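What follows is a single chain, given as structure tokens, in the form predicted alone.
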Amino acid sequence: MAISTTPALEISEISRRFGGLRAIKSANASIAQGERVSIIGTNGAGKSTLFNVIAGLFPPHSGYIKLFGEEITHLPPSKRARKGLARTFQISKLFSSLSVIENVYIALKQTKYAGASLMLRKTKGNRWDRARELVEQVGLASKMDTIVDELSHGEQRQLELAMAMALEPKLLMLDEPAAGLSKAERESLTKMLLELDPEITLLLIEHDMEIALRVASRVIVMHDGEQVFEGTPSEIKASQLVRDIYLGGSIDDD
């Protein structure tokens, strides 16, 4: 099968202000289909704001966004999702009174939830099978029928990833998926991301440098609303600029 040369995601001259604060001064990037890219930077660097602009939660004040060659700059989040963009958030957005598998079932778009009752289509057995597969894929098989409120923070992060995967994304955007995870959970997350379908493009914000550098083939460094460095994981490790603005020390393999 021929590999498309059309970028999965293209952003050009994107800026975003909040009052007098320029959260993003000028962002430019082209991400190939199937590429894995990490965005790193200190708190307040503009990473999550950029994610929100790409996902359609915030409109940019300048520039444009293309998804698989189609301009989506002014499309609402729901239409971007239908075109293959799925994302997670820094703060999990789950149905806390429902079970793990019910949350994933909803994400598969085969039911309705009005906040008080869940209209389950029990006859759709293949949908339930797919929901179970996704729950198992993120390591929550033993929590299948557990109510979300009873999950640990790390388990909720795992569930959110399953719900994003339920959308069958072509571009998957993960906003700090390792936040709150234990060492074992982080290792499991890394393994899942490394085994991700190679046709899925991955854009990742992550403070855990080990995950950010292991998963990505290219890393973008943001600082004070701007992209200040871009390179391979090896180049990131060797960069004095990254040490100065991000870590304040050395980056090593340990």
Ligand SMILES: Nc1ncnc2c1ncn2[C@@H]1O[C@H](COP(=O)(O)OP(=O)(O)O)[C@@H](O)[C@H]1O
The other form holds:
Amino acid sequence: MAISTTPALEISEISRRFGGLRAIKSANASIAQGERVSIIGTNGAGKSTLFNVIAGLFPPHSGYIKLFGEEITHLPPSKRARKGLARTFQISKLFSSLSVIENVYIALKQTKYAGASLMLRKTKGNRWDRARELVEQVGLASKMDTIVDELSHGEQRQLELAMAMALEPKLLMLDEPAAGLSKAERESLTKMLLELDPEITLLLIEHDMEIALRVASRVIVMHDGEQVFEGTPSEIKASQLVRDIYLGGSIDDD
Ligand SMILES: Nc1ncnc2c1ncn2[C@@H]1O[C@H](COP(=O)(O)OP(=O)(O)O)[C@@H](O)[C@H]1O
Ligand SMILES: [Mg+2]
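After the form predicted alone, can we look at the form predicted together with this ligand?
Next comes the full complex, and the chain you just saw is listed first.
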């Protein structure tokens, strides 16, 4: 499956402060193409900040970021997106008065499904088909023609995911996609993530431990702006350190 040994994402010595607060002290990671990695940690650990730095929302104070071998540390978010990086919250521009499928159709306009083909008619047909496919994939088949305003919070998040997928990302970054979802919605989200195209690299911040551990083959634990542990889902389950972090909020590293 692996076409290249170049990592999908490489971050080196990344730090980010907000005033005197060191939100990320020094982050280092290399994520292989097609790898599924979860980032867990209590509130304020620096997980979203790390995503923001990777997506280009704010620059890091040190270090570099490489996307598929190319340095992107100082590129604007839009250029990173064009290189295959998609992040749910950033591109979730839902059109609240349009239907589910219309939203996805619009997202597809930014991709190869755009009308620049000689066979415009055929392309247009394909775009609706593809939109329908994506809506089904995120578990919203029964809401195909529902206006976004009438969706539940959880359903809107599923739609955001369909729109991220429409961009055909090579690196998909999801920040707590299960937040606010019902049990049934969580299950369909998990299924969708497990069935994701194996070539897509997934970086997932998830508070729901069951999803975080089920979807990923590797888990990074952050605490107080630092990576404090990394391992397979079973190593995470067995880790006393991880248990202490979640129970106490402070670490006793003896
Ligand atoms: N834009 C910002 N301005 C100031 N402080 C921020 C900003 N974003 C995050 N922080 C702070 O950085 C720390 C890490 O936050 P965050 O990355 O959101 O953690 P997590 O996603 O792990 O809960 C927190 O103390 C938070 O208050
Ligand atoms: Mg967060």
